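Listed next as structure tokens is one chain, alone, in the form predicted on its own.
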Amino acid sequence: MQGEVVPPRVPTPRRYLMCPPRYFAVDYAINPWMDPSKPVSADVAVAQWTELRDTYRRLGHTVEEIDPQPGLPDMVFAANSGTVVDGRVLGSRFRAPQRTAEAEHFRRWFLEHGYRDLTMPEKINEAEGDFAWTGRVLLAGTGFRTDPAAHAEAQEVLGVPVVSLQLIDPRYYHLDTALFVLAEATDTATAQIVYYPDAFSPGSQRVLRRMFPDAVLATAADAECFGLNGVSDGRNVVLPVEATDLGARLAERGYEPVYVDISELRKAGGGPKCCTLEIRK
């Protein structure tokens, strides 16, 4: 991009909902990253999660917290528990029975905090794990977790256009392990995303190229360290510490990479975005 003028990136304050990993464990395997035979530390997970939360606050964002519940070690991955656009909430319905009970705790949290426009889905829907809001359309993943019929349900409930994308690599079982939004669309600019092409079917790759010709394309190495599980506020991009190559390419586009260690949380198949549910009012 030598000689190219990079537009200034402007951060937008965000509101996030997170859940401390007090009961973090890997007691079962519901994705290829989980291995119950390998040791994990809830204390290390809490320390890493705390640094992630504090990083958001240092960047000027608001972080609210929901109380974790015993017996739900994956409740830390709050992104899977709701999709919020313009204050309208679509809850979640998990595919894995080990996580089913999480949905009710998050439903109660939203109601207790004044969110009355809330719908619980009829179809399997793992929320922001498979939904990415671009400011204009909702990109929706399927293939491993979220039911394709949940995409139509999300469009009806949230009242926004939905574009379906097929995931084909079981390591990248949620959309948020293979794609995230760097900057939402505005009145004067289109949305910008970063994604790992090989995680998607050929047809979905063509859709992404057509919709986002200026997207940042990630490598296999970027994806393997959960670099595609990043969180952007339009300027600052929170990434795993290993994703330095991706961070360098984003810096060339005018973004500011911010690195966090999520190595313990990755043992359960999670990263920064998995821990972060965005509340868009």
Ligand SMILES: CN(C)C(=N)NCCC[C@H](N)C(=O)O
Given for the second form:
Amino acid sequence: MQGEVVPPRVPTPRRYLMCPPRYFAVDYAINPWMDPSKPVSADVAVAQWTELRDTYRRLGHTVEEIDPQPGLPDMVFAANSGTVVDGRVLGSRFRAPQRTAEAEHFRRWFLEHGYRDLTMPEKINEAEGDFAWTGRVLLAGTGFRTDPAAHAEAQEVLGVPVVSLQLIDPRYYHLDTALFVLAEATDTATAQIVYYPDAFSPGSQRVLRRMFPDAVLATAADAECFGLNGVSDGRNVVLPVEATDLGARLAERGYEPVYVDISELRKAGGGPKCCTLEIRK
Ligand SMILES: CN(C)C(=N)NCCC[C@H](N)C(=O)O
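Return the structure block for the form predicted together with this ligand; the form predicted on its own was the one displayed.
Starting with the chain above, the whole complex follows.
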């Protein structure tokens, strides 16, 4: 970016739904980051999660909370429980039986909060874990969790164009471990994204290059510390504290990195974005 004019980045206020990790544990392993033989602390997880929530509030965003449920240790990863675009909600259906019951708690939360346009999916769909809204199209990951048929279902239910992307590395089992949107735009060409190319099949890499020629390309080191699990409001980019290299490169492009320690939640395979379901209206 040297010598180039960096455009001013404009934050927009967001509304997030989060779930405190009061019952956090790693009792089972459904992704390569989880090791039930290693100790985890729900207290540390709650402290880190609280810092994340308060960071969003400090940045001027609204955070709603859903009550956690005993026996659902992964419920903290709220992003896997719904996709909301223009007030229309597509619920989730989990691949792992250990997480199945989470979907109903979130369905009820949406109904109790006035979201009448709500559809529960027939196909396996781990929501914003595999869906990323660019402002015009929904980028949709598959390969490990979300069924490819869920992409067509999301297009039909949400009424937005869906672009399928194939994930190929089991460590990056959800799209939100390999890509996030820095700045949305109603025109695809001007939306800004960052992604880790090696997490995608060759064909999907070509799709991403074609759609987002100015994307920030992340390195293996950025991906390994869950740097691609960031949350951007168009200017402020919340990242894991280890992702300083990526943060520095985003700063060169006019973004403001905001670091949080999410190390305890990473033991279950999650980062800032996984804890954060965005409610778009
Ligand atoms: C960033 N990612 C991957 C998420 N969107 N969610 C984290 C889910 C973690 C949970 N143990 C699981 O394996 O489902």
